[in-house]
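Only one chain comes next, encoded as structure tokens, the form predicted alone.
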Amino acid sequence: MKKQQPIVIAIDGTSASGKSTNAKLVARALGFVYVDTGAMYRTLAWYCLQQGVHVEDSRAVARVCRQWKTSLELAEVDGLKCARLLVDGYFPEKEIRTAATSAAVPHVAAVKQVRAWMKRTQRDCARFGNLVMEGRDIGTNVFPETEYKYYLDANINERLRRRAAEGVHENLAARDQRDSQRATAPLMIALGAKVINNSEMTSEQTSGLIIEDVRKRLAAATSQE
């Protein structure tokens, strides 16, 4: 009997569109493993800073990505199963959320070799079972074959308000431009993705739409077997 492949729910979108919050809600409701791909890029950015590597030096960043000692682990955080990237057995949970790391991430994420390494590593997360994976290129690059693709967005003023509420002031328009014009795996709406503009929606409403859609499609697939 052919082994059934894990289900991957891809949640992509712009910065501050609610990807993390909604991905966690969806994963918790369905009992899937949550994967924050942004945290993986942040981990590399943090590590580069720790090693004194200039993050705008793409060759140096690529070299670090080839050489660093990493592993994946399945952890449970507040009852939520999470796939996490460890460096030398350590997960820098707080360090990757600093302003310095945030500023370094776009440079690191634009490196072609880094994105190739991340794609392989993120696809390897499927060994943990069914996934809810959030990021910027999941449906277009990491798991383009998945049938469960969602793209979240909100108007720029709402996204700025959300960032400010978190105590973060970021030029989101510039970030959007960098992400969408990136040479490798740019931010774009995946073919077949369900687009959700949640400018005037709560997280519960947004995640509810995704959960309902996934359950309906899973039920339909089961009935056809």
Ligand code: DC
Contents of the next structure:
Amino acid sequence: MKKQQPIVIAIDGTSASGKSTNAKLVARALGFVYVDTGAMYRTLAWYCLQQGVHVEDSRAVARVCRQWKTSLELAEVDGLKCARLLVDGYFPEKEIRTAATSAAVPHVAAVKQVRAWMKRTQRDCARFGNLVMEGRDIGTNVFPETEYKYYLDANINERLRRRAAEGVHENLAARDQRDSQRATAPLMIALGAKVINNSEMTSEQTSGLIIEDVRKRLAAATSQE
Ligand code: DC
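If the structure you just shared is the form predicted alone, then what does the corresponding form predicted together with the named molecule look like?
All chains and molecules follow, beginning with the one already shown.
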């Protein structure tokens, strides 16, 4: 019998468009493994800062990425299965959310060799099973072959409000612009992605749309087998 390929649900979108909240809700509802790819880029940015590597020096960042000692682990956090990247056996959960790491991460995310390394590592997460993977280039670059692609967005004022409610004040427009304009794997809407503008939607409504769509398509695919 042919081995079933894991199903990958790609959730891309702008900063503070609700990717994490919704990706987690979808993963919980379907029993899939949640993967936060932004956390992986943040881990590299944090590690560079730790090592005293200048994040604007792309050759130095690429060298770190070639040499750092990492592994993937499948963890269970509050009942949610998550694939996480460890460096030297450690997941820097708090450290990757600091303002210093947030400021450093777009620089490392723009390095071509870093993106190639991340793509390989993120694809490797499929060994854990069916995935809900959130990021900026999952539907366009990491798993372009998946049929399940969603692109979230919300208007800038609403996104600023959401970040402020989390106690974070940052220039989201500038970060989105850098993510959209970089040469390698820029943020863009994947061909065939369902675009959801959730400015006036709750996360239950947003995730509900995705869950319903995935369930419908899975049922249709099963009935055709
Ligand atoms: O989603 P986040 O804010 O944690 O992402 C951190 C940074 O990493 C953000 O500036 C964009 C970048 N990123 C990326 O370029 N590609 C991804 N797949 C995920 C994140």
